[in-house]
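Here we start with a single chain on its own, the form predicted on its own, put down as structure tokens.
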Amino acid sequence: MGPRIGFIGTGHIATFHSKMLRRSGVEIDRGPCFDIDTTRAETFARASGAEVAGSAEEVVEGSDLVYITTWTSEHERLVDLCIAAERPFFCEKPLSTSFAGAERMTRRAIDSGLVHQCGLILRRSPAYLWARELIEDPAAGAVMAVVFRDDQFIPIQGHYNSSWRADIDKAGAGTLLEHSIHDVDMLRFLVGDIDSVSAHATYRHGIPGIDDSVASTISFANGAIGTLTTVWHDNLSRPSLRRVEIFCERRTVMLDGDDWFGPVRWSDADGTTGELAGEDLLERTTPLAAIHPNPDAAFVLAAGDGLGGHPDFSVALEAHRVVEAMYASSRSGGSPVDPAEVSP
């Protein structure tokens, strides 16, 4: 019998993690789940084998490990519940609606000594792991530039159907914070620390405080430069699509397919080219994924062994810091902002 896994929040993202747990092959026991929408909780319970609880507190009490997959403004309160009950926890991204909140949560999580993990799951993506291997290969030379584009239909509709993402009190902000914090984390993962950002945002949907298009220019500590463009549009044929191009001195790397299974393509100065995708990509990168390539399996295994979850809140905090710098730049008309100077 494995650890009892509880879920607070049973929407789209909870379903994703539940399926990932099932596919992982790691032994678990389904614990309680709770959602303020009881119909949604019952649907989740039927599909997963969980039992419906009457409150978040009941989930924490009845679980060995807890997933926090609610809207963002609830994360801090629920993390505090887990810490008080000494339950390891997995919290979805973004940690908080604000950088100050993310800083508080990170400090408390670290001080608790509990195994915890955040939902920046692309750090275990075979596609991004292999891209980093290609970039770090000395044959590639230094990274010179990166172009990162991320677009999806605004997720208050379609299969996401999360109306709370149009509520600034629950979401904190729009596409940059709620969605592209993944992309900011991947820019740091692939290229390195960020020294300066300059950003502009638009609000074409007219939803107060919810940005739907942000373009940022980025200067990295290693001398590379880059751009990040993130868009929430109304083209429902494009649910979540990324295109990433990394230009090194002697190698170009491109990701423009599935976030997990690629393909990853590259071309070198001597004219050679390569492509890796699917099961071949997974096999090549499994040794690079540390505990387990499946992020949910990794959390369960880390908690069982008393190891640190990865990525933990300290990793998420640095992504929050860069995002806050981008918003600060946008508010000032695009003036450059050093993330290191951002304070809670």
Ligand SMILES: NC(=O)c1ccc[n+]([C@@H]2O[C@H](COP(=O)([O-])OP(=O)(O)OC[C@H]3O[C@@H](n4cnc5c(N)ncnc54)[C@H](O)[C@@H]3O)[C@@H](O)[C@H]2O)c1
Given for the second form:
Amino acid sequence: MGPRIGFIGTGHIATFHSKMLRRSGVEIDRGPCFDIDTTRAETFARASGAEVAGSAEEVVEGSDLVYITTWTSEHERLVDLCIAAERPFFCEKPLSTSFAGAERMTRRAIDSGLVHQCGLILRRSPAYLWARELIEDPAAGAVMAVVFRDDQFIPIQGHYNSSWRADIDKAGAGTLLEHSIHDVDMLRFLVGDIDSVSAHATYRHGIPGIDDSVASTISFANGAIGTLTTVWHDNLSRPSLRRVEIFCERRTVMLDGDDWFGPVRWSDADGTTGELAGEDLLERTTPLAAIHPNPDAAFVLAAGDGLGGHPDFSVALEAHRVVEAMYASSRSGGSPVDPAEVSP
Ligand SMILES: NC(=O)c1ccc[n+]([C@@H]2O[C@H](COP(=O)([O-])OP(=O)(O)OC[C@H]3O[C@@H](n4cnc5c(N)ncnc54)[C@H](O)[C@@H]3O)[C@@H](O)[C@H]2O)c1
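Now show the form predicted in complex with the named molecule, given that the preceding structure was the form predicted on its own.
Below, the chain from earlier opens the complete complex, with every other chain and molecule after it.
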């Protein structure tokens, strides 16, 4: 018998985690699930073999480990429920609709001493793990610049079809917070700490508080510079696409395929080139992923062994801090903001 896994919120990302748990082969039992939309809870329960509970409290009570996969504004209250009942928890990104909320949640999660993990799953992506290896290789020289572009159709339509992403109270903000907090986290993962940002945002869809295009310039503590452009457009042929180019002194690294399986391509000063994708990429990077390459297996195993979950809320908080600095900069017309100086 494995730990009983409960789900609060049974939409798209809950289904993703449920499938990842099944595929991982780690031993688990299905705990209860709950969604304020009963039909969604029933569909999830049928597909996963879970029982539908009558409330979030019942899920926490009947589970050993809890997934919090509701829209963002509910995360804090549900994390508090898990902490009160001493249940390890996996909470989706963004942690909160605000930086202040993310800061409170991180403090409480750390103080609780409970194993916890956040949904910044690209930290285990074979493509990003391999890109980091290539960048950190001394043969590459220092990182000089990065160009990061992320675009998708605004996910209030198409297969996402989520009305909550057009509601500032539930989502907190638009493409930068709701989607590109992953990208900010990857910029920190690949290049390093961020010293200063300058950003401009647009709200072309006219949805109050929901930015749909943000362009930021970034200065890193190690002297590198870069840009992040994130767009929520209406081109339904582009559900979610990232392109990342990293320029080191003697190596250029490019990711422009699948977020997980690449390909990752590189070219060096001596004229050599390389490419890694799919199973080869997974095999090369499995030893680099903390605990397990599958994020959900890693959480279950970490909780079982009492190890720290990774990435935990402290990693998410640093991404929230940079996102907050970008919004602060855009509100001031693009003036530079040091993330260390934003206050909750
Ligand atoms: N890590 C990732 O790559 C990733 C990808 C997509 C979404 N997310 C995050 O996951 C969260 C959910 O996104 P989604 O795409 O699954 O949305 P979704 O709309 O598909 O599902 C959210 C579900 O939460 C339910 N819900 C809301 N409040 C609830 C409550 N108090 N109790 C129980 N159920 C409640 C809704 O009814 C809905 O079914 C968001 O925070 C989002 O940012 C993360």
